[in-house]
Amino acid sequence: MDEKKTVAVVGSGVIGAAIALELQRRGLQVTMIDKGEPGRGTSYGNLASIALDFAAGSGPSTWRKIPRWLLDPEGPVWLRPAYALKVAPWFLRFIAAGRPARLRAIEDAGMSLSNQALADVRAMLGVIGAPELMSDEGCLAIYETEAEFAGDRGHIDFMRRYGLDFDVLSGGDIQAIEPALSPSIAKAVLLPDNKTIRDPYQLVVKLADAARALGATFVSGAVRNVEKTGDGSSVVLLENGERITVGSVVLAAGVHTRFLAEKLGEPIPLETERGYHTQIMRPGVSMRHSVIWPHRAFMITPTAGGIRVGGNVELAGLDAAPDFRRARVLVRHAQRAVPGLKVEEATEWMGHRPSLPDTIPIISPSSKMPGVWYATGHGHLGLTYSATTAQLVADMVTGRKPSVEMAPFRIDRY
């Protein structure tokens, strides 16, 4: 094939195998390269949520809060103090991202890509024979007291502004429709279009099996560096010494994606929102929808054959040992909304969410290495925007007009 034709993509979770899946299906040849099997990242242990209500992550609600989360040892935010220093550019930044102005750009933005997703992520499915991956139920976020109710109301006016699908529920109206729900839980808003799905591991292992299927390649090893030609090429360097020539290459490695835009001269504020799950295989009950406590930051989700609890921010850096304390005070909250919960045959996990100040993600082109393509810093919602990533990626790299407008996503924002 044309070399100009070839693209190396790095990274296999949800994001690069989409988009491995989509250049193929266009006629690109795609080498797929990961020092780990796709999947088996960040992509493994999400919690499976199609979350269209997107809201940034900083702001004046936000604000009022973190100091009251960063003192609660149960809290949704745990900062380890010898990481303090380090994360502190970051966190101003990420202060800075709620000043109303810059607030409302950003929610346009997250919105862009969250109008089109859950279409997107269909029309994917549809691609690989997987329509059956993706739930009928949408996700219930609950409230145990009137006062938690109204402390969301911003996102709930944020969600009327953007014209998302939802309804107010109380009393029984919970019960009926998610019977396993404490019947202390004052207030639910269903949001019937946040999909769930069923086992979002295979998804990625689909996604991957689907753009081999058509010719795509994939190389096991970590990536040192991306070098041009004089041709032009692009050289992907990987430690063991091999050198992969393609025409483009596109940067979908997560968190680690940063350390390699350090080494083409762009450096991105990209930090790792460590989250626990516990997955419980013999949970003792069934649940329709996925449940998302707001106050507490986190989720309980039907998927990869059992229940998942999970959730939560640890900033503590790539290299801490995990602490799985955080993954154990989650279940006792969500045995507090699930009374029937049991915790049989149950794993542990933790996971590095690559999370950008702004809380929207770099989709651009490289602004130092012309062929240099970059999809990463999707944070809490990377399996939400995979497709969609996957669409706008592979418009820029063959050269369509995006269906989006991209400069929010560009890499040089900051």
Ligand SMILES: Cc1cc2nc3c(=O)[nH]c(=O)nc-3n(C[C@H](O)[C@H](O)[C@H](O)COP(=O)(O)OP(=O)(O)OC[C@H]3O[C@@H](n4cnc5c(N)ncnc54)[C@H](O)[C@@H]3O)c2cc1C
Second form
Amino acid sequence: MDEKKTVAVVGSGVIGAAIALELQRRGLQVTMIDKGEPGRGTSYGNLASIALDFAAGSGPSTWRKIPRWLLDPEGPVWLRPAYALKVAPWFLRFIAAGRPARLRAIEDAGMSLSNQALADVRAMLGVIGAPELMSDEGCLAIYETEAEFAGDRGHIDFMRRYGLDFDVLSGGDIQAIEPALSPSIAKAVLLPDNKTIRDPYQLVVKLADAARALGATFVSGAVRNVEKTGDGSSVVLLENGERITVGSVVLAAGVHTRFLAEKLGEPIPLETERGYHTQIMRPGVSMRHSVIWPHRAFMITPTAGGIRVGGNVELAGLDAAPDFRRARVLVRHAQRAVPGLKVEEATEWMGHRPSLPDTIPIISPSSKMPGVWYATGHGHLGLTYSATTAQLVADMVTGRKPSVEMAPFRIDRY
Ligand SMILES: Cc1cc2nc3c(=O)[nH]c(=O)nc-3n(C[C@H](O)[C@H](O)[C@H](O)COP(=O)(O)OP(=O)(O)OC[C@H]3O[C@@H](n4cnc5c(N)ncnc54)[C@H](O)[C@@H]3O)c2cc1C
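Can you switch from the form predicted on its own and show the form predicted together with the named molecule instead?
Every component of the complex follows; first up is the chain already shown.
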């Protein structure tokens, strides 16, 4: 095959695997490279939600909550004191991105992806022959008190502004559609289009398998750098000394992409927002909807053959050992919302959301090395944006005009 039509995709999480499949479908010869197995990174354990409304930025209303969250040992944000100085520059940029003037542009950009995300995920599931991987039910945002609901008014306004479909429910109407929920839940907002993926890990496995079935190859190894040759090709250098020469390279290594970007001379403020889950295989209740409790910032999701409880943001870097007390706090909160929830046959997990301070991803050509592309920084929304990101990257790599305005996602905004 003409070398120009070959492409290496570094990272086989949900982002890299979706891109690899789409590029292979468009006639390129794809080499997928991962230091582990496809889908065993952050994409393994997310909360399985196609969260279309999550493009809401973090403005002053979020900042106001942060001091309370940080002081509450059961709150949703944890900062390890030893990491505070390291994360400070990222945090200051996060605050700056929430300025009202910037916030609207960020939300417009995020919603340009959200607007097509559900249709793109559905189409991607069709391509891999697994439409059943997405449930028909939406997500319920729950509020224990009227005051909690009133406190989320900004989010309701956001959904109205962007035309997202939702329905406000009260009292018995809530248990009528989700009987497992406690009668103490005063209000709920049903988001019918926030569908749930029945198993996020299996999704990645199936994407990678589908790419291979079309002719993509998989190389196991850690990438340490990318170099340019005299004729314009790129050489992907692996830690084991292997060199793979290709026409184009897509860097989709989740939070680890920051190390590769640094080597290419374009550092990006990619931080890990660590999150936890508890996967309960004998929960003692069944649930149809994903449930999010905005005031406590966590989710309860029927997925992977059981019920998954998770969320949290822990700022502690890549190397600190997991602190599963975070996960247990969330299970206690979940039992308050779902009184019948039992914790039998449960496993705990921690993953690294690849997060940029302005909360929108980098989907962009390199500003330093022609023929290299980035798809990273999807933060809380990598599953949601996976299929859309794959379309956009494939458009850019193959020279087609992408369906959304790509300027907000460029790497050189940093
Ligand atoms: C608790 C939690 C809940 C979440 N819930 C949701 C949700 O409900 N909905 C949603 O949309 N998103 C959710 N997310 C976010 C979502 O999971 C991530 O945005 C997404 O998984 C990121 O995918 P990725 O492919 O970029 O990264 P990853 O899945 O981490 O994949 C990166 C891959 O790159 C490989 N790699 C790294 N470095 C190298 C290297 N040097 N060489 C070769 N390979 C390398 C890794 O082995 C890995 O396989 C959640 C995240 C967490 C933690």
